[in-house]
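Shown next as structure tokens: one chain only, the form predicted alone.
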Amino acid sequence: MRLDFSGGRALVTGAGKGIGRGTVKALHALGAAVIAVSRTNTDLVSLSEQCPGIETVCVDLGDWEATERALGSVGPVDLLVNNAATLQMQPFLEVTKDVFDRTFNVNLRSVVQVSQIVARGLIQRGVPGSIVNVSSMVAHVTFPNLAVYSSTKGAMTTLTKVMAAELGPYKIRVNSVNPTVVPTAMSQKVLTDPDFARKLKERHPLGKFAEMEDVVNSILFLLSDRSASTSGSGILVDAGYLAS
């Protein structure tokens, strides 16, 4: 299945590392004009060297006003990947206000804000678009010490459906990808206990975690016209975990 995003303009949040960075590189290679958003400028500099011609925006998406200033006049965007996220592990009884607020602001509120900016532009231009929210399988299952992070991803599941329902009449599709553990710096926070990591991997029917390329390919599929009748859905990239 050959994909071609030539002529399209894509915005990717959390573009500095991990899945976001991989998505930017893939979209760039497939002809899209890409806007890479990250709060870490050094990551954007190195990404620009790897993907000449991309646009970069350095902003903390947890800051509503700064995000509005940075992206409010970003111009036409056809494709959006809401990937930015933060993960801070705390047992439920030790959850703090700061961690709760920060996690929801970055993981969920920014999805609303950035999607509003992009969707309003699409509607004003009268053109179709596609939005992909990067979620997690912990939207559906529990892991220890991830009460707040999991809650943001659970809320994202419903938000994705609401967005799909309300934006569908404007020919804007909204979907999510829900991966299992991926070899990124963020995911490794969950695997500090070798025994837990081993047991977790063994529970996956395929006997492995997901590769970043697996997640990126699912994002590309949902962004593309190859998924033209798919909206309000989520692709589990979980090596069968939820079936176990």
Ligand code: NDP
Given for the second form:
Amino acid sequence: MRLDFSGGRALVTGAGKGIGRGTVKALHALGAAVIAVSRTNTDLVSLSEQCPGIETVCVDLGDWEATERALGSVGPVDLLVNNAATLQMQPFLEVTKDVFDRTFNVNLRSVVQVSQIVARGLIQRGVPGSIVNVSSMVAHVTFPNLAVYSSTKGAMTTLTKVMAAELGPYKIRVNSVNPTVVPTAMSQKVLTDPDFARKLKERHPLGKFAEMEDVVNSILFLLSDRSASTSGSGILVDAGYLAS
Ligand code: NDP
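Swap state to the form predicted in complex with the named molecule from the form predicted alone:
First the chain shown before, then all remaining chains and molecules of the complex.
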């Protein structure tokens, strides 16, 4: 399935590392004009070198006012990938206000804010669009010490449906991808205990975690017209975990 995004302008958040970076590279290779949004400028500089011609925006998406300044007049965007997220492990009884607020601001509030900016532009231009929210399988299952992070992803399931319902009449589709563990900087925080990592991997019917490329491919599918009748939905990229 060869996809072609030429003529489209795509915005990817959390583009500096991991899944976001992989998504930018794939969209760029498939002809999209890409706006890469992330927090660490050196990541964006090296990404620009790998993907000549992309635009970059360096901003902390947990800061509403800074985000408004950075993206408020970003111009036309047809495709949006809400991928940026932060994860801090805390047992439920030790959850702090700071971690709660910061995690919800980055992982969920920024999705509302950036999606509003993009959707308003699409509606004004009277053109269709596609938004993909990068969620997680922990929207559906519990994991130790991830109370706050998991809650942002659970809320993202509802937000995705609400957005699909309210933006559908404007021909804007909204979906999520829900991966299991993907080998990135974020998952290294969770898998510090090799024994836990091995047992967790073994619980997956396919006997593996998710490959980054497989997550990116699902994002691309949902962004593309190949999923033109899909909205308010989520693709599990979980190596069968939820079936086990
Ligand atoms: P990484 O930590 O590898 O990369 C996250 C990227 O988002 C980084 O470039 C980071 O920049 C950026 N980012 C984080 N906070 C902000 C912020 N406040 N403002 C702007 N940019 C920010 O994460 P992954 O690639 O692993 O995760 C991507 C998505 O996939 C997330 O939504 C995550 O929840 C989801 N996911 C990941 C899984 C995994 O196992 N890796 C499993 C399931 C879902 P910086 O480094 O500068 O902070």
